[in-house]
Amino acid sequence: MKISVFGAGYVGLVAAACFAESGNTVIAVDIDQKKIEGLKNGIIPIYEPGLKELILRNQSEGRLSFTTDMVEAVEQSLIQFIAVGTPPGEDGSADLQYVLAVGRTIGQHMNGFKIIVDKSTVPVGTADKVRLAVQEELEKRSSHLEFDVVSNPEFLKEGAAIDDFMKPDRVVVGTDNVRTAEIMKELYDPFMRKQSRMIIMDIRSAEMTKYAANAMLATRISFMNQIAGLCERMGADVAAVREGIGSDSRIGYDFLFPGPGYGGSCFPKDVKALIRTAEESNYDFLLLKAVEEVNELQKEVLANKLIKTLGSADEEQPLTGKIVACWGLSFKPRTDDMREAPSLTIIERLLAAGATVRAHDPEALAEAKKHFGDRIEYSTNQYEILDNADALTVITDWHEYRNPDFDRIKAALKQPLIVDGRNLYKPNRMKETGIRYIPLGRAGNGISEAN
């Protein structure tokens, strides 16, 4: 088939390369020309496993090309993917004019049946406002093309984004159009070729799909991070506790790690916008409110931990002389995004009582520069930036902290001090090895503490 992608961002990059490795011809369309140059040059703007090589290799083989010229996206393809930015607003909903701009786009150049399909995460209702752009564009045309909209929100998780693609647990297709229908069966086939586990429904369901599966994930991360913290007061270990309620198969043990707070581009815009939705429907969406509360208020606990464990009297700047240094910059493991990552309320908050700040990640420094600039010291080795330092904090479970050196740890620190933002150690190994350990959800106990 012929497939056109707007939006050359990680969504849209991920479903290009991979529909392309697939069999299908492919046209990637993005305004930005400095990003479409360098995408045909082989620079891929973001970094996800395995999608630089996929990418490269559909280019080389014909399947796959970038352009900037939406016109010939839109007239030489049967299937137009809107797969644009829905950025939040000032009152958390989410921003359409992208996806309503490549709408009317489509609408102006036409020149035949289309099958317009809603990819990126948008509100329920975005399909009737793409179909009445479109709709609006050929009006002024005085042309009667036929064209259908579909809704087939994306579920790819960071890190693991290729597998997802090529693998599904399920591909969600809102359309009332049977003909739509299978010709989307046929492009995603080759992904369920065992099983079918296509799921077809009407276009408002499968909008809203998207926005409860990512609400449901985040409530269960603010969730462990509620009981983590009831856990510390009670005298409990939330890692038994997690292993206790996870081998419920009612409940399972998916998203219950305790942690420094959810972030990334989906579930903090995400749940912003369903609470929004549910306002404008005079729906009060509780719930999802305290979630969202409880996340801002989690991504403060490893800097609350780093004062009282370290800080002086000077209640303004009771970090003034200290060195903290930070593994893990990105949301999460696997890649370099830092979109709404608890290291940057973390950080800002370390700075402001007055530490020194010392970065390590394997691939965020450069987006971490971004946002911190000089303000912080940067490594590409994680134990250089221990050197002289009074405590360190991990705050993304990248796989390189799992099991690192505990005594080169202890030996660079200036105390060995370790406050882990992720659980990531065993309290009586910390004990042995004579580091005093405070992680999340678990009580005081001998040189391991919670508090």
Given for the second form:
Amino acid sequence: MKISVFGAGYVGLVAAACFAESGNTVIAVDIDQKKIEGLKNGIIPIYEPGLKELILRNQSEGRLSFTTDMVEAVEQSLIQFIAVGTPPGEDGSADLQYVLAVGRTIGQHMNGFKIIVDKSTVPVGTADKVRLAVQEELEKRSSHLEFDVVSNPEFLKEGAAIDDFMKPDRVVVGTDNVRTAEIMKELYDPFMRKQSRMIIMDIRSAEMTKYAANAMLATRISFMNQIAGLCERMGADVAAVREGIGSDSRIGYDFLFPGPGYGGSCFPKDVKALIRTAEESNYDFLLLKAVEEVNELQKEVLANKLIKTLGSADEEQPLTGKIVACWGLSFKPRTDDMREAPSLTIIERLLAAGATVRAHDPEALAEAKKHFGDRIEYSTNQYEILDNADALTVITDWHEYRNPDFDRIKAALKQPLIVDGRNLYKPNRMKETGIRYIPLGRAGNGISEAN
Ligand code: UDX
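Okay, that one was the form predicted alone. Can I see the form predicted together with uridine-5'-diphosphate-xylopyranose too?
What follows is the whole complex; the chain from before opens it.
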């Protein structure tokens, strides 16, 4: 099949590369000349495991090409994926100007039947707006060409995007046209495994599914973060509680890990957008507002623990003279993405409290420099930043932090202290090391340091 993907961002690049990998001819389009030039020369603008190899292979085999020429992209392909950004506006609602601009471009240049697929995360009702934008352009041309608008939300996780796309749990397609549903089935057939499901539904439900999925996952995280807070105060261990509740097949084990708050490009943005959508319908989404508020508070927890443990009586700058080493800056492992990362709030809080902050991250140091400049120290060596520091705090659960050299940590730190925002270490093992260990919600193990 011939496919054009508008928007060579995260979702667009992954989709373009994976569709090409299954034999389709794919044109990836972007208005950013520099990005497209780079891609033509094998420079991939984002870090995602496996993506570069996939792009280079399909490019060299002639199935994947990059262009800034919108007209060519519209004319050449039957299926037109819209994967441009939908940044949050000031009020938290998704800004649709880029999505609608692509719709208008398609309307201006289409030369036959087109299937226009919304892949960007867009609020309920967007497909209707895209349809209208295309229709208006066709009317200006006095054209009666036919087209279909489909909602096909993306459920990729950063760091596992290629795998998620190639082996999806489910593919959701919202369409009101049987013929289009068949074409979409054919397109996704190569990716379907025994366990995968293709779910065809009406357009608005498909649009809602994406937000509902992310809002539900964010809710689980905020819920567990509060259970962890309560465990600390009640002498219980959140890790045991997770085992206990996860064994109920209605609940399951996934996405029940307490942490320093969820971040990234999806959860914070989508939760805000759904609250906003509800408001526009005069509906008060009380639960989601609480999910968001809990998350904001959770981003303060690690800094609070550090201040409580290390801080002086100075109310303004209790960490003056203290050095805090941070492991992990990206919002999650295997990405350099720091959008809405809890590390941003935590480090700002530590700096405001007067601390000297040193940071290590396997991928995100360049990104971090954009935020903090020379206000913090950086190192590509996770142990180097520990020398003479007062504490180590673990913010992101990168693999290299899971089984560290505790002797080395103990020798390097002034008074050995780890504040662990990811519960990476076994409390019993930590007692043996002689390092003071403060995880999240594990008072049942004798660690009862609530913030
Ligand atoms: C998410 C969704 O998982 C994906 O389906 C959607 O398409 C986009 O948003 P992503 O943002 O890449 O993907 O990351 P994810 O692995 O879901 O993690 C999101 C955040 O939640 C991270 O900050 C992570 O640390 C946090 N998290 C996740 C927890 O704090 N606890 C958990 O148990 C799981």
